[in-house]
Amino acid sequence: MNSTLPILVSGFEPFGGDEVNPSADIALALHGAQILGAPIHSCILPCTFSNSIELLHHAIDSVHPQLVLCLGQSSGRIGLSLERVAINVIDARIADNAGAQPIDQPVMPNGPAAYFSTLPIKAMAAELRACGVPVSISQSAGTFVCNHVFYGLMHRLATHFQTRGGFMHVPMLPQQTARHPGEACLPLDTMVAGVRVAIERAMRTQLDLNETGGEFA
């Protein structure tokens, strides 16, 4: 990769009544840092179906990144979770931050059924495991705003062959567990370090590892 080209990392504003969102905190912590000489630019997206993709596309057009990693919080994740596929479906379990709750709607009318991440997710996961960071490969990014943005990202990059992109879900922060008892969490510094490791491995890897990452149905 051309190390002079920037990296774009996005996170989301808090949603669902929470006062924080670890994806935003991670993105902001990385803003201005460098990985293998490449500067990181961060943006925080609204947790809304109406304009989150538009704002991500604006950031891509402004930054011209070599790599885009979108981050989002998800309950039930016990570690960093690298998403394999974005699907062309919105089926909101709760309302977004604008009060919208689309059901069984496409992200992009007439778009393909799905897009796959173009990041080397298995190599990234292997690097994180070697560093002792909890990680998994996920086969579903859900049907809420995270998947919406993931699909919008890959749709935008489908004709930009020099830019790779993907999505990573992160667990909650320790301070969120009082409101969400029983949820897994990780400290912010662990997640920031893990995202750095994952991005660096992606920058150094063009051909992904040929190892299992599948699941039973």
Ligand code: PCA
Contents of the next structure:
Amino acid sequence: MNSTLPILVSGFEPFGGDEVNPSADIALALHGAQILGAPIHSCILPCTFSNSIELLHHAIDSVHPQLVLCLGQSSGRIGLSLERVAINVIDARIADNAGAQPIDQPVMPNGPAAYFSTLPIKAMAAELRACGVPVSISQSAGTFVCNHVFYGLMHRLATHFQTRGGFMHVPMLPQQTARHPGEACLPLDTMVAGVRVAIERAMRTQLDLNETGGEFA
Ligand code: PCA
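Would you mind giving the form predicted in complex with the named molecule, to go alongside the form predicted alone above?
Every component of the complex follows; first up is the chain already shown.
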């Protein structure tokens, strides 16, 4: 892998009535930084089914990244959450930012049922743990716009063999807990540092660690 090729990091605009989305703040904070000599390009995606994948693909085509990490805000996750799999289903619990609420639709009508992340998620999780950042492996990215974009990313990268990609959900920011009582949160600085560490470990790791990130049902 050519380590000087850029890294693409995406975040989402706020949704569901929130005024901020930590994924966008993290992506913007990393824009222009370098990791192991590779410049980071960030883009903010709309929280819409209609054009989020198209805009991500446009960013991939203009940046030519060696690695893509898409970020999204989660609810109910304690720390940073590395997604294992994107599924070919949309089942929106709320309307997206354009008012669309598709139910039981495929992301790609002729696509496979699922794609796995091609990032070394176990190694990334181990690195974050070693740095004291709360982290877990997630077996489901949900069925809303994050899973949609994750699926669209992996569908595109399935024929871009030089580019690895995956998805990380992040918890809320402390200022969001007034609107979301009881939700876990992390300070922005901790999440920015954590995403940086995770990307760096991914760049240094070709073969993922063989350690458990599994769960009981
Ligand atoms: N989180 C939502 C969509 C955008 C975001 O940041 C999700 O988990 O699907």
